[in-house]
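Here you get one chain, nothing else, as structure tokens; it is the form predicted on its own.
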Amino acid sequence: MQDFTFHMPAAVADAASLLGSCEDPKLIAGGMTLLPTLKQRLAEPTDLIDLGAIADLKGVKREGDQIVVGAMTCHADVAASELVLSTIPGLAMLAGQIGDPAVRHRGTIGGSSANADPAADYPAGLVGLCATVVTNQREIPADDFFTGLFDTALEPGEIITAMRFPIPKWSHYMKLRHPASGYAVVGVMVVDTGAGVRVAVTGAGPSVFRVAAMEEALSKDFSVKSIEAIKVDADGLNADMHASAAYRAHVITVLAKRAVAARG
């Protein structure tokens, strides 16, 4: 790990000012990805800006028909939030399956989303739940936020401050969990928004994506039968020592069916 200057601003505006004035700064939230990267010397920032002291970035609250989760809220707090459990239990279920207890008590929803790991759980949650990513500069629909492998729509100097989740009619998350890391080999979020159904997939491709055929079928007939014959094209999906692209394509349908069946 190379030397760097450590900063702990007390406000988002101060963090943004540091981002604009430092030579090669990096933001740190929970540090679940950045710290190992620094240890391996794959990143050598001149300045590390810790968002942990900014109280406004933590917590869960309700604003009208939306649940607002601060960017520095850890996964464990999202999973245990009575407000989330009572309004969007699918989101609480997703957060409770991330990593292990140590990761869940350190990792944050904002840090995970900004990292955009292809096997992370939150991308499926944000896209499936039609969330909005709030930054210090604008609001970005989740459908437009994740742009590729470890890539997002965030601009230099932009800091995620919160996530806004419309309260859906129903939601459920199913995941084939990597036995060592806890990452999603495949994760599927199925959401009935009340105006239609959304099916978002993580782990299977370079970035989160939706399955339009399933969404259309479930919007007409919310049943396992309506999607059991739908096959996802394996072309372009991830393949590694843990699962082939064809296997991941198959698992998407299996998990989607299980999610739908969970509604009863």
Second form
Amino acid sequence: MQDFTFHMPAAVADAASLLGSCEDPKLIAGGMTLLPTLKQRLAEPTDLIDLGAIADLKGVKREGDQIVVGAMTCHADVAASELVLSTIPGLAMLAGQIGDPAVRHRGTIGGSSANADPAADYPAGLVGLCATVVTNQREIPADDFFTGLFDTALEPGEIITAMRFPIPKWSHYMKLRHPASGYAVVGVMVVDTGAGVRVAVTGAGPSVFRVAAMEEALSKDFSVKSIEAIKVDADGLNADMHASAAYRAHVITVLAKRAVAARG
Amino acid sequence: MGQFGIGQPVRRKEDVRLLTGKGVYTDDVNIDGQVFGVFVRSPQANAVINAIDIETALAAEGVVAIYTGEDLAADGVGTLETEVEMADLAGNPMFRPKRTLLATGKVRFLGEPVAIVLAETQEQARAAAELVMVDYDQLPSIASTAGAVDPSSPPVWPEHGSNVSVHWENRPASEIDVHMERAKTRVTVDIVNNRLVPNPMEPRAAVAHFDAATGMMTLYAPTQGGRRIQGGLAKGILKIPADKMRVISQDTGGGFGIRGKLYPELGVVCWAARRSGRPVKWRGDRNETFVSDYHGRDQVNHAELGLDENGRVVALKVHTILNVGAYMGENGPRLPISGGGRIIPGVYDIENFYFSVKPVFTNTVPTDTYRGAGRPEANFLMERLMDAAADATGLARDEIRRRNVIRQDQMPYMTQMGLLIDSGDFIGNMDMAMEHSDWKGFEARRKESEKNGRLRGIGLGNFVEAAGGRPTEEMRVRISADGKATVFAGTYSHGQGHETVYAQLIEEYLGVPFDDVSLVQGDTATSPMGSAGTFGSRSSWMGGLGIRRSSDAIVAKGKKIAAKLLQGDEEAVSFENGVFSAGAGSVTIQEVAKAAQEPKNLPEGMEPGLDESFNVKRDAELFNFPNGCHVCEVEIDPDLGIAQIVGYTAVDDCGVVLNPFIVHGQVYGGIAQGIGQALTENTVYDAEGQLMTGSFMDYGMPKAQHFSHIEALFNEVRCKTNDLGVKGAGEAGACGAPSAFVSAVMNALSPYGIKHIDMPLTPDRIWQAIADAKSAKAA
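Show the form predicted together with the partner chain, please, the one above being the form predicted on its own.
Below is the whole assembly, all chains and molecules, this chain first.
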């Protein structure tokens, strides 16, 4: 690890101004990806700006018919939140399956989302649940936030402060864990928003995506039968030594069916 | 004797220290004035080194020195070579290339060390290592085990002209072909025995200190006993007398065979300490574990079994290709044969056996001993053949085995590889495992699973191994004036619990209380000269026997002293439970130990003290033969291809069990590593020799969720060839688990007609096999 200057601002505005003034700064939230990267000397920022001391960024609250999760809220806190469990259990379920206990107590919803790992769980949660990414500058719908492999709509200097989740009628998350890393080989979030059904998939492609044919079928008839025959095209899906594209395509349908079946 | 004697489930003495962070590992060692060493490693699988430019790196902050292979050669530093010598039937010897400690002229695998950078801090050394510019000319490379036998594969050693180092055969194939031809049923299996990265919890490290005034070189490193490394470093590498080389391992976080080796980095660190005049510390990291610790397994097997009309084996032919990597490890090339696979053909009575082994070079990390070291591979192969034979003959999987196992009335039984199996109840192992796993009730459980859309399977695997390793081990036992006993050992507990078991033996043999016994190990300055170390499941036997004989000598001497103290005849003195008695008088062993310090208490000419050693020596045929039968039950989710273990019964015959609590730990750990190989672990190189599984993000270690409860049982048959009656225990689990698990999965998949999937049986592979079977049926 190269030497760097460490900052721990107490307010988002201070973090933003450091981002503007330092030579080659990096924000650090839980550090679950950044720390290994630094240790392997694959990133060598001059300055690390730790968001951990900004109290406003932590915690879960309800605002009207929305649940607002602070960007620095760790996965374990989302998974255990009474508020999340009683309003969006699918989100708690997702958070509780991320990584291992150590990761869940360090990793944050903002950090994970900003990193946009194609196999991370949260992208499926955000997109499936129609979330809005709140930054220090604007609000970005999740559908527009994840733009590609490790790529988001965030502009330089922009800091995620919270995620806003409209409370759905029902949601469920199913995941096939990677045997080594615990990341999603495939993760499927199925959500009945009240105005229709959304099916968001992570792990299978270069970035989170929705399965329009399933959404359409489930919006008309919310049943396993209605999506049973829907096959996802393997073209363009990820393939590696642990899972072929054809396997991933097949697993999407299996997990979507199981999520739907879980609705009693 | 008592609650701490032989056979008692005594809790481990060492655990409080180790589990509360009081262990002292190599990275905890720091020496005043030390510099940090970082290795520059090859990013290429096969390349010519045109030049190494160290100028920029030398000028970097904190850099003390940078050394390359040329510096070592100029100083006369030795090279590494395998201990193995083999020849083909015509007498042509194996090609045995030497390995320079730092790559010189060429690199032959990704991760091979090319230079070492010494700097004041670890970070400075790492930063400077990135500034060492090596000019490579990339060459075509080969990583594939099966591909390396192809004469057109890129040669790792062009001077040899072929990647096949030797074609070893036990006899001409034609001698067995005649038997194979009379078989009524012939079955074949083709197996890829997957390459594993052993991954002890503690990565490698080394701290070397050279005292110029005395000429003493001291090395701290994780080992499995320093004596062998001491000799190799002193004589082979540094060219100094062995008594000027000291190796210290205080605590070591796991060995599994690969920590017992003399790695090139150890020689470089020692030499660099001498050359630079500063102590040198190298702190290897997990990346280096993946690219430079020796790997395990990696065989490709083709085997054929011929059976008569009664399901009796009439002939066996085995063709093994072993991937030795780019260089030959100490033991690597002989693993399928005398090194560990010596036990082939397993628990079965097979007279007509042809065995062919081709150790091949590839541009990969060298392979060497890893928990089982050839025995898991040999047993897996035999068990897959037995399952295939059951399938072809229509006999039940246990029945085909019952008809072919070596029976107790055939023992002692001389194997085809020249080993004399003294004891073992192979039928009893199967009966016990099948009974405790409720094999009979399986069909009802299968139907229940079927209702839930799951495929259920049950499988069994027999195994036998040959434990013992090196032929000598010397132990020393001393009772001091304070009555406390100390065992001085060259065996080395790096997880096994010797502190506990040796204390049990001392309490049993000498009556010194368990808590008054301590173990001194892990230092060549204190370990007896005839010691070798801990590997090959040998410490309970050779270490235990050494303690037994040393204790006998102490009792014999003690009787003479007691006779004098009690003013009786030596012949009249008896010894029991730590007390010497003669007539109405008695003295405790502690009193005798105290008296033994004073020459006036001793018979004429006797040396003071109670301090005895014994060097256990064995002839090559006196291995012992741990054996057992494991039954595994799995449930498969056919839509996702996930195989989940739902039941596991392990029956092990480790001979007399010294401490069941500790042996159970060995069984569980061995099974975990065996299931790791069969379910999650795989080492993948791409066609260019780049390692695709270089971290825990891609290399799947077995985790608790992969297991069910393991019912570990003993079918104890006393070993007849040693006084303790013990057999090895450390490697059994790794031998039994892969075949039991794979047999269970194939049993679950039998409705699809699937006969074989190579390990690891990952969800992707199982799903693909089902999908292929379905489409074949549809076509």
